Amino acid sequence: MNRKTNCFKNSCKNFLWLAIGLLFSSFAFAEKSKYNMTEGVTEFSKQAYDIHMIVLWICVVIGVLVFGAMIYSMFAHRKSKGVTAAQFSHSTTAEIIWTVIPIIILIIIAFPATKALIKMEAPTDADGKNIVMDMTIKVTGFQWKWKYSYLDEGISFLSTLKADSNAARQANPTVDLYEVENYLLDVDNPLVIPVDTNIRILLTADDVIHSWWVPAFGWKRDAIPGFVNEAWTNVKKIGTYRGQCAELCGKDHGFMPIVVEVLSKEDYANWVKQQKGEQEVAEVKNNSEWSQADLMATGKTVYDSQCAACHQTTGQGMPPAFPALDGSTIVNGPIDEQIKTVLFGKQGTAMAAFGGILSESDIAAAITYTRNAWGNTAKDAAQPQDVKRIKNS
């Protein structure tokens, strides 16, 4: 009996050292491995990381104990040693233990998780007081682009897939995708925000449900037509952070990236000043007479970024959902009818209304380009004043 007792004690001691070794090696792996979850750059993302690590260590301990006990039992009580299996149907004590312990573990996990979720919905500081928001940005999802409106600054712009990624992902690509940096994860106009600033973000959509998601921020929100979702963030580190629409929103769902540039407060103030200057220039353009050459040059840029996703850069479209513009009766017909189609969309088709998305000058330029590109023979031009007249009629 003494020999068996000593053998059992030695086995338990070896198992304990093995468990400690596995625990520390798992800790080192989780801390250093590139496969572990990242901490992100906001308070939310760090809270999610901390909760993830708590759950990870609980799972490691459970795994070591369960599999260690199984391995020890198979080794120490194997048939070749003459061990006879115990005969019993169940153990009430064991059933209570393996029911109560998981419940206690779940309650322990629930406390930090619930606290994080509550703070995500109702932001408070360390003293429990409501956090004051420094600025508000409205995010509107469209098929397949984002519109950012800085409600305190009067700035708004569209953010779409960058031209080189868009060219590389077409059916007959003109650009090698392996030569495109940040393929499908770059945009022409990123969202720009200041570092260490409390920012309220209002999310909605104009057509179908989208979802705004930047992993480094630690949260995502659905953008739903007719409904305004609210979130907030405070990014602690200057840099560029990328995400994507996380909702299946249509055929180009995979080509709707999100890029956020976080600047110092001084650089952000300079950016705001620059944007306001550009919007003043755009307003002047909306009230000016454009030359045919300027309309065609700007129109190609607008078409490639806003229209080519559906109608293709060649104007051939993807019938029947997205008809060809090359030879189209609408494009080659009365110019006012085409302006109405672009401004207000077309009921019962996939044609979106661009009146609330693009400026009058951009719409006029894009229409002029389509009427004079490829094999179209309209050979006329739309002016921003024409678009404004129909928009306000």
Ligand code: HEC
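The form predicted in complex with the named molecule is what I need now, so please give it after the form predicted on its own.
Here you get just the chain by itself.
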């Protein structure tokens, strides 16, 4: 009896040392490494990180104890040592202990988890008052780009994978991906937000489900067509933060990154002013008559950034999923039909309703380009007014 307890004590001590050793060696690795979850720059990301670390360590400790006992047993209780097998087959005490202890552990975990979740979904300040949101941004997911609309400012723009990444990701790349800075994690127009501001983010999608995720902010939320999800954030640190779409959304799911630039409040105000200026310019563009050459030049840019993901730069598409525009009857037929196709999209297919995405001048330019590029020789042009007329009819 005595010998047995002694042996048990010894082995316990051994486990303890093993546990501590493992603990420290992995601390060094896990704590400040790029292989662990980021601590991020918001309250949520910090909370998520803390809970993650707590639970990780709880699991490590349980693991060390359980596996330790097992490995000990494998060495001590092997037949080759000449032991004879005991024949006990249950112990109510033991079973109660190892039911109750996990319950306690789970309750301990549940507290911070519940707190963090409530903060995220029903934000209140220290006094229990509802937090007031300073601004609202609507994020819309498209195959395969994001649209950001600043609801209070009337600014909106699209954000797609940056051209150098896009070139490097092709099957026969023209650019070496190792030469690209932030390969696959860079966009043409990042989302710009002010620091230290409560921002409500509304998420929705136009075609399929996407999910908006910037790890440094500590959450991801799905963008679901036909519904609007709500989330909020308050970034504490100026900087550039990157993320990716986190819900499978078709072939280019891996290629719709998210970049957020967090500016000081002054810089942000300046940025807003500048954006408003640009929107005015765009408004003027929408109302003027364009020359064929201008339409073709702008059209190529628009086409390459907005349409080529599906219809390809060569206009060959990827049949049968994505039809070729080169030689297409619609592209070579009456222009109004094509404007309709592009404005209103094709329900149930990946062809989105671009009327809500691009400006009238961009649509006109892209259409003009498709009608006169590759083997297409319609020789006509769509003007922004044509697009407007059909849009409003």
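Everything numeric here is computed off the predicted structure, so don't read it as measured data. For clarity, a rigid core is taken as the largest C-alpha set superposing within 1.5 Å between two forms. Positions refer to the first chain, counted from 1.
K.L.:
Core-aligned, is the CA shift for Glu266 between these two forms 2 angstroms or more?
P.N.:
After core superposition, the displacement of the Glu266 C-alpha between these two forms stays below 2 Å, so no.
K.L.:
Honestly, after the rigid core fit, is Gly355 moving at least 2 Å at Cα between these two forms?
P.N.:
The answer is no, as the C-alpha of Gly355 shifts between these two forms by less than 2 Å after core alignment.
K.L.:
Indicate whether Pro173 shows a C-alpha shift of 2 Å or more between these two forms, with the rigid core used for the fit.
P.N.:
True for Pro173: a C-alpha shift of 2 Å or more.
K.L.:
Could the core-superposed CA displacement of Lys346 between these two forms be given in angstrom, to one decimal?
P.N.:
Looking at the C-alpha of Lys346 between these two forms, the offset is 2.4 Å.
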